[in-house]
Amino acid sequence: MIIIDDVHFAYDGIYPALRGVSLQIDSGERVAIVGANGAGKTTLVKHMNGLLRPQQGRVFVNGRDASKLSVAELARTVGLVWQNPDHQLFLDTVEKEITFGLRNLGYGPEDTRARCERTMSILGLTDLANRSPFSLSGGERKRVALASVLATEPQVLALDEPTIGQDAKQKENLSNLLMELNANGCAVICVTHDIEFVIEHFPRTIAMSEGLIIADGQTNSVLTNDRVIEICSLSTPELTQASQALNQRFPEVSPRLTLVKELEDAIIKIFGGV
């Protein structure tokens, strides 16, 4: 679905953000992109929907060269929710924010209304429909920005730090929504520092540093790699820390566990369970 082929990009032609990045993301995948601030993560996803264009290399979306497509055309396939919703919101009511993109993409009045109401209901925004987005909390504004993209039902949803400003319940709702979208065929790409969120929901992780991909593979492998953790300034997953502590006393326990079920099985084995 998305192919990034040897993409280079430098801001102002001076400050390199991507230095020969190549990857492929297929339909229906769930992929996390992790790395330290300035690693090139956000720059990379902005190339996927045309907000930035490669200075060298090529981007293909659904087999089409993205350089030959407008941002509006790409937005029908790849929806991007920015880290800071204030960079994405600009109208005076929540409802107008959600319907703006739909109208621009040519949806009729009835379809626009139905999509808007459905999306507000899913994200718990119905009671806020006539409120100004800028009167809302940070977490609520992030949900409005997400709603404005989700209403268009993109084939690929890219989110930049979606869990920042969300409480535990909102984070759970977001998780359920992303899993439902993915089950219906939407590919989900998430730029995040929230390692526990990645472990729970993203089978594949891409780790970046200084404009390069330094690891790309199964999440439990990438996020228990000491080199990746150090270079990307990440925290070792909490369950991995627990398994490492257990390994000091019980060498038969792997020090690289990431899932609750794995740790549970290891503890049962220690105490002679079946």
Given for the second form:
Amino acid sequence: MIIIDDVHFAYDGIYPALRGVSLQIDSGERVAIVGANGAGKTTLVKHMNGLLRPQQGRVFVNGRDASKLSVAELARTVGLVWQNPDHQLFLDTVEKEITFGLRNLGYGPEDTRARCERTMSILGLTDLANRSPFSLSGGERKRVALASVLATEPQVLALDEPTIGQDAKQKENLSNLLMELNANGCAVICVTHDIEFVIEHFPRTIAMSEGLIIADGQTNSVLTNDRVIEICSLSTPELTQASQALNQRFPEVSPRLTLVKELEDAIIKIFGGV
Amino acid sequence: MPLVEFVDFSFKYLGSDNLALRKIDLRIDEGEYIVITGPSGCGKTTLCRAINGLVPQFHRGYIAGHVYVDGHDTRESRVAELARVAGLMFQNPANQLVTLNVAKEIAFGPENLGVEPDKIRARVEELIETLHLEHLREKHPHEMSGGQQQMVAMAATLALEPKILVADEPTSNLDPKSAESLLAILSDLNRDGMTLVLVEHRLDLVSRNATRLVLMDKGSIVADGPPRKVLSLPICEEIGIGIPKATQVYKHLKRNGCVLSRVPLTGEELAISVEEACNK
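Would you generate the structure of this protein in the form predicted together with its partner chain, following the form predicted alone above?
Entire complex below, previous chain first.
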């Protein structure tokens, strides 16, 4: 679906943000990208929909060389939801904001309206359709930004820090939505510091540092790696801390557990249950 | 005398249909470390604003009941006076930064309170050191990342040497390492006597040091007590707050008939409880 081949990029040509990044993301995957501030995470996802073009190396989307495609063409395939919704929103009603992208991609008026209504209903925005995005709360604005991208039904959805400012319930709604899109074949890529969110929902994690990929593999292996945690300024997942503490006392418990259920089963086993 | 006391206090913002706070009774004593949590829109930010008088002095609206801060009724006191007692760190740091560099930003508050220049200089240096801001010294606040702005806003608030620090989601823009380091600094200041009121979602990071956890929902306080006790209540799941994972494991085990002697807040505590249960 997306192939990034030895991509280099420096802002203003002198501040290196990507220093030779290669990866492949297949259709239907859920991939998290983690790393300290300034690691190059956002720069990387901006290459996936052509907002940035590699200064060296190549990007392929759906088997086509991205350098031969316009941002508008790429946007049909890869939808990018920005970290700060205020950088993305600019129209005076929620509805206009959502239909803007659809009209630009050439959908007819009826199709546009249907898609807009469906997306608003999924994201609980129907009642806010005529409000100005700037009169909404931070969490609501984030949902409008997401809606304007979702309405175009991209094959790949890339989100930059979607959980900031969202409480536990809203996070659950967001993850339900992402799971559903993914079940329908949409690949989901998420840049985030929220490792608990990653553990619960993303089977694959890519860790970045100083413009390079330092680990790429199964989430429960990447995020329980002490070196990755250290270099990426992350903290060890809460349950991995618990499983490490248990492992010191009960060596039969793996020190790399990540889920509530795994810990629960391990403790029941210690107590002699099955 | 309590440092802060809410007496049957309700508040509704001008132009809003709903009460932001409903019949709040809350007493905060000197030296406490209180964490306030609850779903978005439950009234946490309004409660913070009521402690330093921004509600009702700056944010106008319908009021019933009273809030007393260090004995002053916030309806009758000026925000500037209350600021000497209660320092408020805003949720969005960009809304509170006003000057051209870090040192000026930190000095701005004490200068306005008429603190002597020598004392201000010393305080600025001390805060730059404590909060590890040396590398930002010459940077313009608006060129900084969200996380860096948050640290500077914290320094500027602490420069007023408030008796009580009220911080509204002080770690929301910080990466996990920086969040842990800031919370450790605040916890130290509390140990040295500063009263602390934090709005925070990351309960795994704050519950161990906090003396009380106040849970809010739809403008009301729905639970208030020691963190272990509040987190073990079923209402946490009902209103949807993110409780520490170690506490979740404890609750799951309990549902399956396996009760540990104490509610754990961290992985280490969970492991200790399991070990104790085995030795019995």
